[in-house]
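One chain comes next, on its own, written out as structure tokens in the form predicted alone.
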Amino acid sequence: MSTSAPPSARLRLAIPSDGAMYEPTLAFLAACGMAVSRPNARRYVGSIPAVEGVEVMFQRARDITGHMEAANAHAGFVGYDDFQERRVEGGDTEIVLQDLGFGRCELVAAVPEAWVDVESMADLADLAVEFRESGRELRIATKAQRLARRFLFSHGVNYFSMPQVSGALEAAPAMGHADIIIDVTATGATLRENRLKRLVDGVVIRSEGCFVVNLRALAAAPAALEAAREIVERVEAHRRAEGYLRVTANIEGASEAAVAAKVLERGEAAGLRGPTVSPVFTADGGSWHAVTVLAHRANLTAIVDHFRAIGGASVTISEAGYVFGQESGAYRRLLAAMERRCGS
């Protein structure tokens, strides 16, 4: 008998089907032990075999936040900039996990390199006034009008228009469709290739991938909430593990307690919670013990040196795939947000 969740009880998880977020999102989930299964590129529904009860919905990146707000999906992975641009103020969507380490980019204001006197937002504000006094407005091409307007107003740029521009925004100034652009960039290479320069204080928003949920939709679907909990916990534990390594060494000593005391002579060697010490059964009857600590990456060399100094041999290093805490802070915050929003 199948134990899979019925369709109505599944967590509907939206992930990007295109653009710069598509492959990084898949790679991130795979690194978290939750590889996505997609039968073929033309199928827009997939699954995560490692987590029961999840239906993956492949959606255009720019549409995911709208689907979340409409409760067409319970949860989703989306760029922070895109979410802030398209979310409904006071709506039911909320970020549960932010700065996930993939999809890094910036939304920036960029002007033609030929504008040698325009280096900052203050310069742009002065230029916008000059344009207006000469009978026209500064034309700004962007696909993030909401974020751009707030940013421009906050820097005193009050006179401008935002013409509709299709295609690559970087070409808009050269083609005469706009004067400047506010666009997403990861490295700045495309801006430079199109003879554009970033303003020194022109970063509108910095963005990475984030995990977003619809609080009301999850509150109404306990089975979907449980699947969301597993995703949240795995992602959180994997992200925490990125800061740690497992260090193991064989150290000679009269007892477990004696070996532990040697290890703890140096604070960094305690690792996250202290050493795990267990006897090693040797053919010659020596009193050796295996010592393992979960060490912060920054302390690796110091710990290895200390283990050597106290007679450690066969020091090995391994990656920690997950580091789970006593509870998931992110999931606790999710439940608290659901309580505030839904009262349940």
Second form
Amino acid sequence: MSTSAPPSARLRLAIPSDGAMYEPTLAFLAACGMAVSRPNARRYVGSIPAVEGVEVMFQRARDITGHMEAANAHAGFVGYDDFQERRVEGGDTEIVLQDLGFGRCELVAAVPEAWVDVESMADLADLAVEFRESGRELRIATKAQRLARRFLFSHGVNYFSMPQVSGALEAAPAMGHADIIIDVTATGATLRENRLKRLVDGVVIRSEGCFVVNLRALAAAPAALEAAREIVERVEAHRRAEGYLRVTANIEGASEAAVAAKVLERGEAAGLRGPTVSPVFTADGGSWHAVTVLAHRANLTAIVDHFRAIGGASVTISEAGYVFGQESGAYRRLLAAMERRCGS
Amino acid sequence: MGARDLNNTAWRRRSAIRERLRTFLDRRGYDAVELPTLEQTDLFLRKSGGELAARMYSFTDPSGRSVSLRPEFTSSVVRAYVDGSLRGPLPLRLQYAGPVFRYEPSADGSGALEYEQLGAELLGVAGEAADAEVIALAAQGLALLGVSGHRVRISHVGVVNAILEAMGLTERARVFIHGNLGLLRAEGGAEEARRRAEALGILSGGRARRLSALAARLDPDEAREMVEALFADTVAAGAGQRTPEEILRRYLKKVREAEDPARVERALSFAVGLADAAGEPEAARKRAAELLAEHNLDDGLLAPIDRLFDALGRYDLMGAPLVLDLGATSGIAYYTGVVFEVEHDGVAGAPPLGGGGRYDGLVKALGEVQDIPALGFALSLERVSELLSDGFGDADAPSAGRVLVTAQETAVGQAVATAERLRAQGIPVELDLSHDGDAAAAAYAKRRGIETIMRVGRDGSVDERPA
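Can you switch from the form predicted alone and show the form predicted in complex with the partner chain instead?
Below, the chain from earlier opens the complete complex, with every other chain and molecule after it.
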């Protein structure tokens, strides 16, 4: 159990305690078989009973990258956008698993709907010059100043100021605090409600949840590294399983080998590794065998059709849950990155 | 971080490069000046363009002003001229050397951030004779250092712009083509450029296109009324700092000046052709002329190129070949005429050794009432240094035969007096401050390559022996 490891040997895992990433991160971990146990909502530490030696630290989403950089946490789940905004490039933190399929959003540039003449970043660059010439300054409200600044410069928007805006960014133009915003949006609904529109080429970055580690901190803590390996493997197995279904059918045949041969007449019916064939003991003494394959979702119909064609009965489909590979690619990459960063 | 430390050997090498180039430029009338490392951020934002701006080290100083470590020298030189601190009779020839700072993203975060640039600016002269002088400076300066195998890639923003204008492109589309020249020469780049042009509405067959066609048939007042009627409600609400009139005026301008897609298509294929035409100047000039003919454009558009190469023909470029490449990108937004890069295959990753160009218009843009034509170039000394032989600069090392003066602690006064007397005679002398005895002094002298040890006694007597 997670309490058996001494505190110093545990993996300190930071996960968001607020905002749009909180619920999706917990749901994702649960789906990976790593439900987080939090004694109560006011406590900021928790555990993952399924993985030994993990101390979960609930942190404000925008603080996680900083905690990772400072090695206060060994590892964490964080939005890709947030990580890119706050990380130290070439520092100790590294993304191990990316595009985890939760917390999807985009950081976009949006202008008032009333600006019917502004559709693209080129318009915005042009407008910034126009503002400048008339003694005004284009004010851009954003919470991701570093990403926004780079994006604006790369599109030739050189003259602007970034006023400090706390609270809801999308209200800033209507309140008169800013002219345009660069903000995170999942569906665009909030933008529309605030009479803002996205620029056609205004996507600064697309983001999903990712798993990041502090290489140096992990290199110094073998027990934490082991816990990180387990998390990586479980996440990978879950992600891999999303592509697969377990297809089971009863097929009549003289022997296991004969049934297998019939199944393998079609290549894709082999599934991930080949069929598992085992005898079914029936009351009437018929020669039935249970056949199970791990099928890729895309091949499902073809496999079911084939099973029927070779006399398959009672075909059942179930979710695979987890599919572990022989070796974790992400973990191998983590070790390689650690080697590069910290030496052996 | 990415800045490199220079030990004494590397420093001597760098210093020798700097000194030789300085003398070379001195002899051509370029006066050396020094400029501040820190400038108002605004200076570089005004004209340098986005690519450089995004790589600057900018921060807020204690007074609350935004300042930046300079990413290049030209803006500072022009700023100083406009300020009045570098005034002089025109033409003004100036040279400078010093660090510039640019963030280079790299996978491991170790990208270089501080480079040493050495360059020159020629203010107050228009025309190809001045262009040729500056290009020759870059090519000859390198040859003088002993670099060989470099070549000068020459393009001309003014000529390309005039061609695009002759094709009937609006300024917006011309800026787009210029900005995407690099993309257009890449494999499959034309497709990507077309996609970008569509995203920007430069190349579009949609609603904007139909509106443009309509607006073109109306007289200006009618067009304005149409646009007002269409957007009055949308524009009335929440326009922020902008007035509804301002928004509609700009919209109308956009609609009425919308691009003819056929022209943009032609310009895109022309730009791809330009990239393919690059090569040895005479052949490249011929291919460019053929390309112009294909598009029914006047050969006379290439006249500045002919004058430039005539002017360059008067210089001995000491073996550095020229490449005419009108499809080359300049990267910096303030160039208006000739632009060039000095390339060498021997530098890791093959970044240019340096480059430059003409920036007529920058002087006025930075506040001068009257515009002054100008151009310049700069070399990256790190990259140049990579190409020089190992022993380069060794001749400038302090001459051998230095002396170590040593004494017992009780004779320090006599030792200092002896050392000072020798120094007054022009002999380089190091003073032994450790008083660890003769053996230690000899070992130290050996490590330092010192040839003579002088042991000074309490009575001022000097015992001289080879180290």
